[in-house]
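Below, in structure tokens: the form predicted on its own, a single chain.
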Amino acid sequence: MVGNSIRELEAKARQLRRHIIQMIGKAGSGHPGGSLSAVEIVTALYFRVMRLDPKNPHWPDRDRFILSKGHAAPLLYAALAEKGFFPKEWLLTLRQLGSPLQGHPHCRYLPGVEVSTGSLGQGLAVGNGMALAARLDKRDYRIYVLLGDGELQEGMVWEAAMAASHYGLDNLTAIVDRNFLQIDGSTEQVMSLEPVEDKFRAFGWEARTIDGHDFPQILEALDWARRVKGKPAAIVAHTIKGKGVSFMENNPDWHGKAPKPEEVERALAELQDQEG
């Protein structure tokens, strides 16, 4: 792995969080909680790990990222804009009529979006297809699928997990944004998921659990996943919903609620204070 240092990744993560707050605030709707929780994961992928060419978004040998939890679209858009796939000015058009930045990602409207997502549970199955295609085409690109933990309550996820193991898709990595909250509250109260890591192992995956906000742990886990052979790899990343904004952290009310103008200013001030 080459690229940005840990300090540079931390600075980029703060910038992505600012974009998320600003664009959702401007739109007046969106999903800040689950966008903020996965910032470090997406930052590590886009600015250190994945092989990409923003000037050639359909480059056949690029790595693929699938945002299975499509409601976290603001995070994906922020990363794509910072990476240079489209102008950053577009970010403030989120959810506006005619904007390519829809409430959920649309692969036909925006460069860098691999899959249109939003209906939860589908991303891992799509990732399986991409991983099999890479094998058939004898290409060495990798596929990364980011799943929400509440999304694991969808049966399709486990059908896809079973298939990935059966076909030995070692070019596929699933990353679970394990923030323990979903729109109705605690995942363990809605439909208990634990033990998540053991569940993936039972389906024939290699799996490990990390701190999803710690860049060294994230980078080491992604390197470990690349070294796994003969089976897919799952990274269960423990995160904090609404991470980086004190009044949003661990609060399910911010799953799908936009901050008001004064809350935007407060959130941006907090992120500014984290500089340095």
Given for the second form:
Amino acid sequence: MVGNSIRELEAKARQLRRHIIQMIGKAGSGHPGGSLSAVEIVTALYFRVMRLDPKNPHWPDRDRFILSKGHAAPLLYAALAEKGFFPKEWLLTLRQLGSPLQGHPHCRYLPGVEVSTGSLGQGLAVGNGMALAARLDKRDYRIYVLLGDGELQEGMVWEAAMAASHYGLDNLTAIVDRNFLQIDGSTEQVMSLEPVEDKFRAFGWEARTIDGHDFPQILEALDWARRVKGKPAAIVAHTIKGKGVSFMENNPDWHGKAPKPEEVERALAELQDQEG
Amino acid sequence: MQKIATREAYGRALVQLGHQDPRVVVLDADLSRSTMTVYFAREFPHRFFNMGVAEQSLMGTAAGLALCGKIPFASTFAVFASGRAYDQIRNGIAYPALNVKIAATHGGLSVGEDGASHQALEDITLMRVIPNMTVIVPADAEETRQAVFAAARHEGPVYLRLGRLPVPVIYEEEYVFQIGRAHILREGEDAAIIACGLMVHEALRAAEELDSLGFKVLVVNMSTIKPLDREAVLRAARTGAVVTAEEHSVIGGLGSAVAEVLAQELPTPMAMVGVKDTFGESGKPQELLEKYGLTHRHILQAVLTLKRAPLGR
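Structure of the form predicted together with the partner chain, please, following the form predicted on its own?
Below, the chain from earlier opens the complete complex, with every other chain and molecule after it.
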């Protein structure tokens, strides 16, 4: 929709990463690893693909984004603030008493948050409900559900995957942030998930795997998902947990740990160096 | 005496409601011929969604429909609605206060032969402790019909507990049900019975028999468990003896809700008729209600015991 070039998207992604680091650092708790891994996916959706009007967050024809992996709330908040849903100053209130920026997103507290999430595995079914509502109302909005990979271990995800294909919900796209790590370590060691793409296919979806940090691949896949008819589409986005901050990358310790002030500085300096 | 199951009344009411309000949609989890959402499914096939044997998906999908302005009624058996999908209801529906109506049938022992796995005896407790949730247990067909419409008008999540067994008709169309408003079915000053669901009829029978023994007993139909009609509870307490009666565990249900009010505002001798911290079993509904102490005779006995030895029994 908005014709942001790849370079602009990359700059926006760096900006979201800076927000994430600053927010979690200030809060003293939160989930940096899984927020950083999905930055490019969320950037592509909010700054290129989705039909949104920040001044009218309840616009009935808007596209819907569901952060099923609710612990990546800092990423969602950063995108919403950058998009103009609320003042950027609010970001630094993350997780503080009285803040609308709850540790996990709440749709009644913050404009732009579509669904309250945090308990894993629930987002896809909620997306199904929205997709069915769109069909009943003959509206052409689309629903994007971002799932974590560890989250795929929840049985409810597969109940919903079954229902989405049963009802032929081609207005729904699931994106799996496949960073291969969960709290206790590697997903394949904790509870193996592969083959993820084939699992979705076996449930009646169209599915493909991409590099989840590569904007051209992300945009192409989202475009492909829009063209799939009669079925829901799943994009398995291979990512790096903690992406963009070298000492966080591929380290499960950074799933749910806040950087200390000096670590915030190091991370921000690294992100600065990445400016072309 | 005419008997109609509240699930039957629910199914019929949904069709009426569906004609009035196009926002109403219905979801089920492969039990539509038991929850009686089948009537709605036949009338409005495009507004009915069978989610298969998948209660978590049922509740999540209902949440999504509500977020887009629909008024979803999600139905399955009470034991599965409140147990299998508890987190989906707590985190996915009640926390964001979504407009989902959970209409759970087959509450209580009167499920009968299917046995304990299918007899929800703790669902009122589980739903009542969730913030934002409204809990309604209608006593008969007409009250159910009105409760369905009231739930649809109410903005926010509602848990409607319905039964499998045909139960006596208590109310005519002139009756007016309101969420949060108890109904006094019978006046009396010697003691009070506060009941819900099929125990309301048992309470009325007990009150009649007590009348012949010289006790005038107030009978309250507490069809809304939450928000509880505090005034009605206090009025009952002013008789000096309160017996609660529910087809549910005595832990956490109607009796507990009443006790919470009275313990803090007007301590009153109480007795609770209900299931005593145990699972049910297979049997005919009447046999089960008898065995587990849920008949008019058990209520009567509880009233007499309270009256003869109100304290230090």
